[in-house]
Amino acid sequence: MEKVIIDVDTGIDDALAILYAVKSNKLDILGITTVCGNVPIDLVTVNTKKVLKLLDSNIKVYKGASQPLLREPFYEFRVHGDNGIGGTLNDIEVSSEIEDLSAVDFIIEKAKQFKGELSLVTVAPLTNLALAIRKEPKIVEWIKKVVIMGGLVSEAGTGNTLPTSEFNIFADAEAAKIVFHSGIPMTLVSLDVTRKGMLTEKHIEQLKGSPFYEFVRDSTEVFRTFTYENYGENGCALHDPLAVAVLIDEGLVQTKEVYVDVETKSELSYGQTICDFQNLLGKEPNMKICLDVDHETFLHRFIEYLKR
């Protein structure tokens, strides 16, 4: 099975992806390191342990960055919650406790462990990964893979945090410049094909039976609120299960290889992910983006895995 560290910000949709990545039984988890994203870090890291103590997996939790390299944290409260998990979850108690290695180290100490077999999925802003390229720069040859949930490739104006731009780019768009431009092998998981698998009303009650259903049922409810509100539309973004599932199955998704550059300067696009598609500045692909994906299939996965 492929080994995977999944990087998360815990976060609704990072729940669903740790659920589909368990239960896909598909994968070799080494670990999961937690990131400040859409809530603060302390809380993105007790959720994940809730998360999994809910799956009654014995997988550890590696604390990672509290902030941004350079701008002040911005969490999205309003999409998550106020505990970050759509308030589901407040009767699991957890231990306060963390591991020796933070999740920069952890990182570093398995890339170096399994060169060239360690794979990461990243569905939160990549700090994390960027500091562990500043502190060991040969990670880049060690690492097998990055698939990220991340940017907005040919959408512009439909980003869900600068018209741009999308969160996990925007939250840090000094490191993904980092990760963008460090030579590891990446796939980007964008808007452009995550708003495809809607999750509803419809799906979550397919999953009657699974010890998930009021899970699911109840933490989607404040996203499904606010993607109604905002959007018009009564569903969940799958984002994060998304890039999970692409680790697993490149297949679901048609892929281009493509020069894809951050913004960071302009207070009107901060965070974009600008894709070369001419070819224009003349420069080598650094990534894998997706112009489809196959959202049917992916939404029969997430509902079969969750139902096992």
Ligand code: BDR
Contents of the next structure:
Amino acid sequence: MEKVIIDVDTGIDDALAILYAVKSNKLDILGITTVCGNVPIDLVTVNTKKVLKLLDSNIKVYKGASQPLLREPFYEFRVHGDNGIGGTLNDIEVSSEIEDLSAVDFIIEKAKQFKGELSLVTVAPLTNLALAIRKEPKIVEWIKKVVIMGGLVSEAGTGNTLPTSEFNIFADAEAAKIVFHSGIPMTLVSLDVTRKGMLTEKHIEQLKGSPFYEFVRDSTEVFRTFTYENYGENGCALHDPLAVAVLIDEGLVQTKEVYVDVETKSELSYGQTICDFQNLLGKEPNMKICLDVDHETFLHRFIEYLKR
Ligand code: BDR
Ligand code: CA
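Next, give the form predicted in complex with the ligand, keeping in mind that what was shown is the form predicted alone.
Below, the chain from earlier opens the complete complex, with every other chain and molecule after it.
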């Protein structure tokens, strides 16, 4: 089984990504690392532990960066609700103790221990991985690959934080730049594909009988309302679960190798992922981007796994 660390900012769809990863039974999850993103780091860490408790899992959680490399944190309570998980799981108690190792040191330790075997799925701002690369540059040769939920490559103008920019990259574009230029093999699962298959009420009803039915129904309510009010669409995108699904089975997406860079200077387009489709810059491709997704198969698996 693929050895993996999942880097999260839990977050409603992060929670669903953790459910997908665990219930797939297809990953050897070495640990989950947390980072400041949708909500402040302490809340992210507590939320992540609550989701694992809901799963009755003993996967350990490693607390990571409490702020982006250079900028102030930018939170998304509008999408994820006041507690970051749509107001749910208030009755689950978790310990406030944290592991001795930080997220950054945990990533470095596991990359060194499992050279060439460790993959990462990042579904949050890239601060932890950027800090790990800075602290131990050799990890770029040790890490097998990274699947990144982030960015927007072909549907310019339809970002979710700025017109050009997607939240995870916008929240720490300097970190994304370090990761994009690191040389680690990577796949970018961007908004272009994560928005193609929405989780609708109809899908949620298919989860009846699953131990996670109520959690999915209730936690996504605020996210679905936000999506309807802002984009006129019913349902919510499963951004983060799709990144996990692509790590497990890249056949779900159609990919292309290209050169992608991140804008860090402009106020108007900070965090834009700029994809050189025509190779005007003459640079070697640094990642795979996703052009299309078999969302029906993905949604089918999402429902099937969560019913286990
Ligand atoms: C990404 O931003 C966050 O709000 C979600 O959890 C997801 O990782 C989507 O742009
Ligand atoms: Ca996330």
